[in-house]
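Here's a solo chain for you in structure tokens, the form predicted alone.
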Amino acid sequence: MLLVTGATGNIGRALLGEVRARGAGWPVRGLTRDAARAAFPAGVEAVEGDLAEPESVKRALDGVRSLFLLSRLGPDAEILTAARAAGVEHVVLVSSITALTHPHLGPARENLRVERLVKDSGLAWTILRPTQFASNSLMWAEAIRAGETVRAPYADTGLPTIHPADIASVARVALTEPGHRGRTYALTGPKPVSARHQVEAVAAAVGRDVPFAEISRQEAYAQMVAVFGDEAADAVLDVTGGDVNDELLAVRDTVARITGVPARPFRQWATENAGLFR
């Protein structure tokens, strides 16, 4: 039995579909706060629980041998302890490429802390370190639907943005096929794509012009600090253009190498999700 946490999210939902389609008969269970509203693929068992309350997850862990874990949604040490007590053998953790590229930043330090917890848990492990998600562009959806100008800093800094379904594809392989335990995988999309080009791709997908304007770091920080807090706002601005480095900008072939299928371009994500911007 395989348990997917974050099962209604961008990665989790895609992973459930991947396992059902290509998981070689693995039974799969999705963790959700509301099983009645989960709408999982046919054959997926919905189990209610909340990572913020590890006691609620114990029932979902019954009979599970492999766990897909999104970090920092609850007390990770307690969740891993409960997993080991339940007989889980292998955990696939979603961390962040910033653990490699910007380990000095607060959010990256937190991801490294959870990676260490996983490695010290007594479970076999695989760690995924994806770069910026294509779905992060949903932060512009409200403005685009309203016909307003999208405003973003570092307009022409291109990061190798990854489709969440590619993270799911790598996770499915790591969870259901041999040879991936004890490995850490940095994951990227197939090429760099800037904020300006992302907006252009969304505009093409929705079939109308979307105005775009570059703003300063100071302007962006003023908008972000109320949502993310001081440290996280600065960290996001550093890794989206203010303090990039070769490791962050590098395009990696990990998705194709692990799954046998090329990583999906941002324009594909934009086309698949055009309805969210209309």
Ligand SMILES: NC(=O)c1ccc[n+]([C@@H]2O[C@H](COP(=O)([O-])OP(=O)(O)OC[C@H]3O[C@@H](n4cnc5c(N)ncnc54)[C@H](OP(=O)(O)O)[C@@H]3O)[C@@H](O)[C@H]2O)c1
Second form
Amino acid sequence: MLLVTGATGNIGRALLGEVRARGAGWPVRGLTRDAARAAFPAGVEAVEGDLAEPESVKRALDGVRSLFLLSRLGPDAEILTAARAAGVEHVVLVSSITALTHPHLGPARENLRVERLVKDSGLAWTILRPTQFASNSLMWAEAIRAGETVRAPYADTGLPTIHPADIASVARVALTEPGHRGRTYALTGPKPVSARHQVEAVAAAVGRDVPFAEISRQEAYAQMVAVFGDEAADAVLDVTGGDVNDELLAVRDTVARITGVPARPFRQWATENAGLFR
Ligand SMILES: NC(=O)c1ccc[n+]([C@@H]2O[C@H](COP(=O)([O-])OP(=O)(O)OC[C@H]3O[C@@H](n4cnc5c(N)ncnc54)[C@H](OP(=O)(O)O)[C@@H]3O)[C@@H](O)[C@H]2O)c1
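Return the structure block for the form predicted together with the ligand; the form predicted alone was the one displayed.
The complete assembly is shown below, putting the previous chain first.
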């Protein structure tokens, strides 16, 4: 049995589909806090549990051999202890590329801490370090639906944004095929795409113009601080343009090497998700 956490999310939902289609017959279970809303594909077992309360996840871990784990949704040390006690053999953890590129930032330090917990857990492990997700552009969906101007800082900084389904594809291979234990994979999309180009791609997918304006870091910070808090807002602004470095800008071929299929371009994500912006 394979257990997918975050199973209603960007990566998790795609991973459920991947395992059903190409998972070599692995039975798969999706964890959610609300099974009635989850609407998992046929053949996926829905189990309720809250990672913030590891006791509630024990039932979901029953009989599980491989675990797909989003980090920092609960006390990761306790979750890993419960996984080991349940007989889990292998965990595939979603960390972040900032653990490599910006280890001094608070969120990256947290991811490095969880990576260390996984390595020390006694379980076999694979660590995925994806760059920023294409789905982050959903933060503009409300403005686009309302016909308003999208406002973003660092408009022309191109980062190799990744389609979450590519993270799912790599996770599926790591979970169900041999040769990926003890590996850490930095994952990116196929080419750099700036905020301005993302909005253009969404506009093309939606079929109408979307006005765009670059704003200063100070303006963006003022919008973000209420949601993320001070340290995380600054960290997000650093890694979206304020303090990028060659490692963060680099396009990597990891997705293609592991899955045998080139990484999906941003415009594919925009086309698949156009309905969310209409
Ligand atoms: N966005 C980026 O650019 C980026 C970059 C690098 C790494 N990451 C990492 O990627 C992960 C996010 O992945 P994603 O975009 O696929 O997730 P997502 O779409 O934000 O979905 C989060 C999922 O987690 C579940 N969840 C939330 N709190 C939970 C809890 N207490 N217990 C159990 N489940 C809970 C939710 O499911 P229910 O509501 O159904 O319970 C939901 O399906 C995070 O770990 C983030 O740090 C993100």
